[in-house]
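Next comes just one chain, in structure tokens: the form predicted alone.
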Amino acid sequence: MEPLGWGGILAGIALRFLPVWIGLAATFAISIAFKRRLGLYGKIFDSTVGMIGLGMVLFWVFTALFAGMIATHDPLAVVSGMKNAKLGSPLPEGFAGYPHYLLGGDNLARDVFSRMVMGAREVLKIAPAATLFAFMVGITLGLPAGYFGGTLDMVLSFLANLVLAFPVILLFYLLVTPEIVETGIPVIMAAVLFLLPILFLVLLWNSRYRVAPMQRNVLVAVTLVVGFWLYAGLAFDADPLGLISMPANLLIVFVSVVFVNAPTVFRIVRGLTLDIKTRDYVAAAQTRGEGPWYIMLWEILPNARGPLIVDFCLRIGYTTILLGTLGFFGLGVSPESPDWGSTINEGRRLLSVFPHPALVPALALMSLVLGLNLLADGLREESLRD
């Protein structure tokens, strides 16, 4: 068989994205024809720069949830004879599947573009669930911070400027480090930080529904069961069902993720709710008699939501770049993971001579940020045009 020229190697590509490509069509034509009743979401279909970005970050969502129909080949298999191989290469005599290589073989002989395309799952598992739970933590101590002030406040910021103190990269490496995984440091971290969201979502139920107590009682008591029910999953991996766990490599990506990025959510945070405070409908609501929660959970915040949207996905890119130099240092990940960051560090040895092993989920890494930066630039302009 001969090799693919450049033709068909693009035409294949093109050809096993076509999942991704009608689901960003039906996105689009859906999105765009209720734009109007869609709030800040449809207005970014208003924006060219927004609207660039959204289908950049689109794409490799409908990647992730598509990647095994889309990749060709077992992202971890080995095929005899294909070691570095070219762009386009075809498989030896006899192997049943597919007949190429389409981005070609890296240095133990593994499809490069099965490997980019199950790189986008492992970096879309982590990175939108990491920054949510950073937000939540953020969210849940920089509001009473900045409301309350005092004491409370001073503590706070105290503890998140130590942290934001701290080199990034450098507490990466010494969370994720053996001597201190043993320690059992991480799994401390993750049973204070999991236990916030759960804060978080029982504050907003109570102080919402007080004046309904068969409705708060209702989704507060949903929201502990199904919390305790994660938590114990997610931080302890007891989960007595069974069903929710967490391999304690990526518990440890996960929570140094969160504890690095939710010192900055909360000056964030607390900065909005300085300035919010003061405004005109939070002095009605204290003059109606609402609680200090109620205040900041559905005056402040839901007026906050324009700046903090706009980060949040700022806070991905930025979040799916240190994963990819976790994964490059060959730290918190297993070897054989496909995630770019490994996949970058494995290919740069014989970078000269083959790049395209590590070009390839490089290029990849690039496009989901250059996307995120794009939508969040789209979702700041038109939230400031509210």
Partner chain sequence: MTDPAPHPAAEPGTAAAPILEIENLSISFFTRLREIPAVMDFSCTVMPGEAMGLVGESGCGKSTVALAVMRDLGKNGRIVGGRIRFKGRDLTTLGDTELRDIRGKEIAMIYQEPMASLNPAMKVGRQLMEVPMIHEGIGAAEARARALEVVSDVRLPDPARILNAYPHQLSGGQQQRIVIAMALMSKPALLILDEPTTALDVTVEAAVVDLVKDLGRKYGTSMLFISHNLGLVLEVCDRICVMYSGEAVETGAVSDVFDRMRHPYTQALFRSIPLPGADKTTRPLVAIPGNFPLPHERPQGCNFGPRCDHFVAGRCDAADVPMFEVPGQDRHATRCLRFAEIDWSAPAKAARAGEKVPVGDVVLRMDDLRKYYEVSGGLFGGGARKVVKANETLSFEAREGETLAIVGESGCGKSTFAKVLMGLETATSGRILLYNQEIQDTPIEKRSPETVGSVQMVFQNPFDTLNPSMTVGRQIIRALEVFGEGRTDAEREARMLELLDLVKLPREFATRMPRQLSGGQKQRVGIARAFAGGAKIVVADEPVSALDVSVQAAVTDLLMEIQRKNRTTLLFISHDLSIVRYLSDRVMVMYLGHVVEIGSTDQVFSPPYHPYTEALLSAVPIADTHVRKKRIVLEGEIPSAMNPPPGCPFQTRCRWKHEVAGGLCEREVPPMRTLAPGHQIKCHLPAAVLAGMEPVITIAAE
Given for the second form:
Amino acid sequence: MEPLGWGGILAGIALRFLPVWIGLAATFAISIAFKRRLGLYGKIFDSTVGMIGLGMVLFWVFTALFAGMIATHDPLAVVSGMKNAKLGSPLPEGFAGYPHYLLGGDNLARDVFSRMVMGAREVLKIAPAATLFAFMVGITLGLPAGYFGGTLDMVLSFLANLVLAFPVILLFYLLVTPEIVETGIPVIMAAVLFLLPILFLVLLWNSRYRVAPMQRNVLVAVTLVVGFWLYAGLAFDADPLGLISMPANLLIVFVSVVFVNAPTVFRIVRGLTLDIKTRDYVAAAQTRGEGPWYIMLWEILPNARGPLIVDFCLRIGYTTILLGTLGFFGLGVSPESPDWGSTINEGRRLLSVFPHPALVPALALMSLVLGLNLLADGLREESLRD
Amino acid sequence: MLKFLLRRGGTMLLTALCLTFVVFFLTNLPPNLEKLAKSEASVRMSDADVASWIERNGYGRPILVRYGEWLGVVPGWTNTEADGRLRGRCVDRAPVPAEAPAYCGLLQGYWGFSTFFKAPVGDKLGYHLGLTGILMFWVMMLMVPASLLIGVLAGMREGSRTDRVLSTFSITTTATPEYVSGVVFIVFLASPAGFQLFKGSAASAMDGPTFENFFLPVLTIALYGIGYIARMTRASMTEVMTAQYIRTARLKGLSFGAIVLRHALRNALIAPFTVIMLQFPWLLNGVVIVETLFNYKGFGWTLVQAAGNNDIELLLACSVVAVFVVLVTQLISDVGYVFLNPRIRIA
Amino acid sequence: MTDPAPHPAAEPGTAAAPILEIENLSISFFTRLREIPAVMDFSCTVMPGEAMGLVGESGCGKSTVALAVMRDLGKNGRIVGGRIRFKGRDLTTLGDTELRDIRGKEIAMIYQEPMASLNPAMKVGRQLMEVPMIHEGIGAAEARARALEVVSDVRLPDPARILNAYPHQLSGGQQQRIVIAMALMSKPALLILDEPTTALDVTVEAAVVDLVKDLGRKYGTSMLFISHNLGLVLEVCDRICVMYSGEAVETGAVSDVFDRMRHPYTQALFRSIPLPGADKTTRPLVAIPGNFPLPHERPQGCNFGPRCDHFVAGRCDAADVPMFEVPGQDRHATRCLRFAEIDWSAPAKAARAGEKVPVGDVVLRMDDLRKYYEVSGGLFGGGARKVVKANETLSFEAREGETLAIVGESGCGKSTFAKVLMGLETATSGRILLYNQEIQDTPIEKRSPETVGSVQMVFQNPFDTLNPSMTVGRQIIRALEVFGEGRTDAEREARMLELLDLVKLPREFATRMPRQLSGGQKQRVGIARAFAGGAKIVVADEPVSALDVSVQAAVTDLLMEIQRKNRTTLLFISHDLSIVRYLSDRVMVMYLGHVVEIGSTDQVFSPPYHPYTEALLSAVPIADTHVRKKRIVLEGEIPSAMNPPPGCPFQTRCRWKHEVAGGLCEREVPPMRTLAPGHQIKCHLPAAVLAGMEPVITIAAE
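Next up, the form predicted together with its partner chain. The previous block was the form predicted alone.
The complete assembly is shown below, putting the previous chain first.
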């Protein structure tokens, strides 16, 4: 078998990504056709920057979804003779399956292309979820701090500043170590942090439906049951049904990322709340005797959504970078893991001789974060427009 | 103003105490101590041996007391060994054990003993901090002017071609973490695969930094910050340029250059100043990554070694430095904000 | 008006060349989707020393004209036709350098927000000196001397200190004077004022307007005065140009346009503002039907056609209407085809007089209510704690079906009073009796839904009163839910639709988002929401002050109508005495937390006055050439509530203070005195002086 030339490599890659292209084309066609009815999401399609950003983000989302179909080889499989193989190298005779390592092999003779594709799945499994949790925590604490002010605000702001004053890298080195996992601190932190989203939802339903107790009871009950089921599974790895579990080393990564992000979200939410609570519609709600949580969650929060959505996109990017940083220092993830950060770390040792094993995930990570940034920019521009 | 500074100072002190205590707590957890015992004494110790080692070396006291010892507000532990030798936190380093001072902690200038360097922490840290200082100096020299210039030029005329080009550049750099840009630079600028203009390692820069061995690490750290600060500056600048008083200036008959220099710039720089100062904690991240990547033995490298080798005292000292840098920059940022913004210069 | 004499230079025929000549000016804004014409075929001429008023509702294009004269339309705006000639030079073709020479030196502009117009990071002095330094190339010392001179000209105390201050260290009125001073630094030939007093309190506004008038005369400057307030224009200008939807519809000398208007829109405008003599029962206001057309939805032919009483299909909507000279008058023109056919003196048709509502029992009584706040001084939390006395010894009662107006300027404590009544704050001392039930110490969470529902509020800012991310119907239903109205969702839905009917909004609005509504429509939703719980007492906090004149009348009418129907007690908070006189039964005047005068509307509006009421009455501009006003300009600023003067709160600005012997005003807060049954004032003035007061407003015989 001949090694592939540049044209062959590009064609091969483009072909492997076929499911992604189809997914992108379908999403864009449908979205553009109905963009006037899709609210803020539809407005992205009025902005070139936003569309490019969304395209890049969706590219990786679809890659993560269809990773099984796209990857040419098992990301962990070692093929002898393929150590640090050049781009487009053919596999030795007699191997079944895809005949080339499209983007070459790494120093353990694994397929770089497949590892990059599977890495997308690793990253997109954690980053958005961790960001979402950070937002729930930040919102649940930021709203009352901004709305009530006073001592509560002082204490919470002090704590937030405390976390923010911690250099991120130091915090990771302190938290994401096997010793810490042994002490059970991550589980305690998870137990506290993961309780807040449940609290958030319960408050949300209770304040809204306090005038209709039946509806409220049903919603609160459903939230509590589902919430505590997930809670048991995620925080304590003790799902009675055995469906949900989170390995200890992943949990600590997850908790640390939430812990680092939540104070910034807290500050943003607090600032927005301080601004919005002076509006007349908040006063109107007060004069009709609404409770504070109704005002915070239903009068203030929906009107803070613009800046929060923009920050959410940016923050997923930031979280991706953080996860990469963790991988880069070999913290928290298993050494076999194809995630981009640790792959870059592995590849950098032989960087000047064989650049491709590190360069490929580096560019992948950069393009995802860039896409998220562009998307946030497009959203910001469009949400300011009316 | 004095009252403000005092209050601010008080908050800072409290923050510093809280943070160092958290670090102290996290680094002195039982598993860490066990690991320490095994690495210091013998790897094949029994659990009972470990416990007695911990007890004999003063690690068994309550955590708050030990934090006090470390700070220097609680007398150091002392112990009489089975052979009658007097040992203790302060005793071990005194030339004559009997004359050892009661207190030896941070307040007395004693930073502890590094198990990794096999030397007092204070001596080693100074050297490595100095190296990072040189690095940071050049980073600032590159980052601040470049980012402000880009931000002001882009924000001056929103939507112009210059704005689009510069904004795209800033977004791209903020989307590129140091470990990505570092890798890309080494591959393209310092390896046979690309142009071999620079050195991929900054190890030689520790003795004498030159453009060749030092530019890449500096650029790698600066680049991320440039994008971030430039975006802030641009946002601030575009906001100022649409302000009423800029229109007033325009309708006074001022030229565009005069408007930007005399009326817009000072107002537009208030926000970025805060950002630059708050950028320090993040730069620390970059420093750690870049020093690891380029093999430059500065503060970041020390921190990684301390954490990786369970060197408790060294790690604690590193955190003190880090926390100190963060808090001081926050203070400068606050004071500078008040100074730059006459609107809040009251009281 | 005590000063009807026209400016000397404005007499026709004396000056040869006009300062500013705008001919058939058309301006468009370009968006990605379409071209939006903002001003069409606009012409006007300003002679030397003349003051031209440009009047119209928001969105009519009056500010755009001003910006076009300055050639500062921004990126999207462009002059698409016509000429602007300034001293004979065509401004539309000037290059950047030439423009810069004219801006600030020949033409200067003053706009609405004084704080925003000054650079916050630059000392006032430097900002002033800059103007002559760039235009005349003079040195700093000379420029500073000039600045000192101009600052004393705008009647600011201690000019040297002011020059060294930053803008935020000055009050709103002082800032606006600095902006005026800055405009006058190079003695321009033309001064453009874009709503220069809208952001200021009435008494401060009166002083600034007075200043502008005097300076115009002193420096011989021509003025283009943009305002939505016809009364202000009458006080300042010689000529007026009325704009509607991007066009000038009528222009002429102020007296001609005010007394012999020849355009239906001008007439409708005058009929919709409360003038002395208008009364809610006998001569109600006539609102202009319909809405202001959006720029891209303008009708064919006459823009005002769809809202006009004199509309004739086939004629008015046939083709664009040009301006017609009104014969026999000085440069009076109108954009109405039928101006010669219409009987302009015919009384308004829609004078649907409602019957007077008999006043019922006392529903609300305040007894010696006080509300003090503790605030920490300084921004950094340091400094001594200060007590702000937001409300002092507030006592009054309100009856069923009555309208009680609460009048005062910023800082007078009216919003604090509203908060205490609503239960958002609790009183420091004193009693509030609602249906003989004490509620002063019951915060809103502890009040029963009925109590909460029976005391509701209508807010000032229509753009802020509705939650932008909830549909109109949902917001009303939420109020119904909270007040416990209706048992099922369907019942509440039906009740919500009824409420929309009540405020005369189409039922389709239930599913709309607030941003799809105009200001007046939002305010109606706000009213519907306030009445959701069958409110018995409604506090209306300046409910119409942010609305356009033509919409104000409609919203006011609506409130009155609902009040009549439900026998609601209305507490109407306002600073606008014209509207207060029009709709209230009783008036309470507040100053720095004190009630300084209370009585029936007639009692308060005629002598004897409290000195503050007198000044307030004189300050309100009235758009009626027959009204003669005594000019009382209050010097100085409203003191801060944080730092009130000793003794009588008003003594620092009172022009009657010398009539009270022994400096009593500076030492003691005056007691409340009853002058006539139901009429009380808080003043030390001897009875003889009070009795000798003259009316501020008199209506001259025709």
